[in-house]
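Presented below, as structure tokens, is a lone chain in the form predicted alone.
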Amino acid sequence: MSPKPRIATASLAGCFGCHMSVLDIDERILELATRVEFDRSPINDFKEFRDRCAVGIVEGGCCNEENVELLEKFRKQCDVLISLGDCAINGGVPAMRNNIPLRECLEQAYLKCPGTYNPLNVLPNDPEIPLLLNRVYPCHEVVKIDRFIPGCPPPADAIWAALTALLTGRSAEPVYEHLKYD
């Protein structure tokens, strides 16, 4: 018996909406647990890839040195990466600051908001927290990625149809009746 295919995940600066959409598949989840091992995901809380991977899933852009490290893992881990929804493709929302420079952006979250409470004045500046970059990429100009899934979030069938055409050898394109533009 040949092993299963394996399956990662991961999320980068966007809302976890992908992942939830992944989730809205529903009781054909079950049935995709039956053809696959999910490696590195929430879904199954492994925070580590376990072995090479058939699939990687990623939502999300990148807006820190920790993304683009994690993203550049799942590249080398990944045989077929999917950019899957809006920020992972266009950068979506988190990309909106892209236009304006990082320090009034950090100046205008930490210090002059209404309602922040400050009392020292100060932008964070602990070395545990992941560099910011100047603006927020879409993977693929981080990464070559093999398949997009557009949508914010993408629905769950588009997820599901390109998921099993993957698993079965054929044309993972997006179908346009599992899009929505509204």
Contents of the next structure:
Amino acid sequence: MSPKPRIATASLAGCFGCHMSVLDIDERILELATRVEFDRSPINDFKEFRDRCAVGIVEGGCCNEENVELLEKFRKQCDVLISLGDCAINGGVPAMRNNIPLRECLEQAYLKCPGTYNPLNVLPNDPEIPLLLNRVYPCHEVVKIDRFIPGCPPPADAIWAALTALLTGRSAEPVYEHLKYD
Amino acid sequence: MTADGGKGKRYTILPVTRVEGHGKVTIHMDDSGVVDHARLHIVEFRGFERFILGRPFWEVPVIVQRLCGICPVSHHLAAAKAMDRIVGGERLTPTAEKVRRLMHYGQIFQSHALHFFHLASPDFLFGTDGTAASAFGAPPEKRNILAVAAKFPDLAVQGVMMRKYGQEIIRRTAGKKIHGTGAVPGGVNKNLSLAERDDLLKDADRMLAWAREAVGIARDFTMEHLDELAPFGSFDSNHLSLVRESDGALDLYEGVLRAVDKDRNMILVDVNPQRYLDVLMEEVRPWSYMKFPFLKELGPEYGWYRVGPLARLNTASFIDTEEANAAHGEFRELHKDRANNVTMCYHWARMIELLHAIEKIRELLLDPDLQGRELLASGPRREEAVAVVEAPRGTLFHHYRVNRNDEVTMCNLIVSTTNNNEPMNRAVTKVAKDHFSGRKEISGKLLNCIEVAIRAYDPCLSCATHAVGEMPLDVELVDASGEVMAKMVRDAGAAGEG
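After the form predicted alone, can we look at the form predicted in complex with the partner chain?
Once more the chain from above appears, this time first in line as the rest of the complex follows.
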């Protein structure tokens, strides 16, 4: 018996809503579990890839160096890489910061917000926290992406349809009703 | 140290780091190998407070919920409540208020079920040999909902179906399950049809029964293992939440701010949320993108507090639904007149709120006001508004100023998990001090203990980062001179080792 195909997921600069939409396939998740093995994902406890994956699902765009590293790792490890949702596809709401210099965003949050107690006037700058990118990048500007599922988030049925199509080798033509651009 | 604005380069040279994952823990030890302190670093920054400026105010309830896909309804409602005040319509019509409350309790129900069954249950269900350090030692293959499903299929299905039910309530009231548009400044954009109501009602009794069982699971686990759990990541603290203005009852949608100290003495007496800046401040520390709120009067050192289910059950005088109130009484019995300061009791408290949520949902569904046609209120226009709700993870503050051109000119958000920043750091420090001191190597089981302590808070790191429940963690042992003695990146291979 050939081993079950593996699926990995990652959340980059998004809100986790796309992962929630994956969970919104509800009881079908138990059916999915009989057909695939889950690899690295924030909803299980595998912190690193365990093996090569048939499908990688990425939510969110890239807003810091850590997002880029993780996305590159997904590209290397996954046969088919899916950009799931608006943040992965076009940066989404986090990309609203792209028209504003990054320093202004940081100063607003850490120096100017009412109620802020910052006697030394510091911005978070510790070596323990990652470099922010100058702007938020959609995933396909960083690595090659094979499939796009739009929506904020995409409906659970769209995710289910794409996954089952990929897993059964059918073409994953999107269903019109599943195409959401909100 | 500056953003260079691009010019073909991808990176700005702002904060420097080399972190894998979204949350990071560092543990600092003195010369003799004793843990001095530990830190949970929040490594994400998105800048909502800046890029929301200049947007028309009516967009805000739809935009800001993108802070979080796990509790979008909380941000949606907090922003909508603020914008109610901007349009002078904060006295909602009964229909609007009840539709919003239904949406909110649906959110509480799905989020608490998600956390307990999908994320935290593997910590409880795979056994303990009686010591805190090994209590949470299930191998990583088992620490997920699918492993729970393999061993406890009925329970896993219940968890999945409960979350589904909460999501369905959100869909009926907000238009979609994630990032809905149901609440608008001054009210809601739809009521609930009788057909929708009947559809939701038919499963309510089953959900109530399952919620009752969930309280039992959480209570029994806590009581059976109380000796191990009581000290685990625990410490005395203040607690803060909204309570109902008239009588101090638990109220997750509307109320006044109350805080109690470790002995349940009131230290913030039912303050109108519009005055939150008079009583709260947020400290910036350079090693985290998440700020550290504290009660102004007590200062940063003593004024920090916990929020969320544990805090709410400590601050609220009672619960206004029958079964949850009885469960609350049982919960309070444990510490009599003091506050419950046991970190792991968050889970039990969370399930009591789950039960409360489904009782509220049933009560609301049977209320004919849901089918009313008056959906919007309005009044004299204002330029500034604060709104506070109790999100699943705790007190959530939204504060806006809007100019005459309808543009947002100021936005300040204190998300629930931010309120728990100091306590989560204390919990990490406590676990590290109790279990790591004198060690040069950290086993996978010990690492999981750190996560278990953080997970008790159900941190919604989407609001600050993006991981949920199971955060990838780097743990470093740093000696007094700052030299890294040992470093362990949590991965699948390492995590299972005892």
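Remember, it's a predicted structure, so these values are computed and weren't measured experimentally. Residue numbers count along the first chain shown, from 1. Each form is matched to the other, and the largest set of C-alpha atoms that superpose within 1.5 Å is called the rigid core.
Relative to the superposed core, Asn134 shifts its CA atom by less than 2 Å between these two forms. For Asn64, a C-alpha deviation below 2 angstroms is recorded between these two forms after rigid-core alignment.
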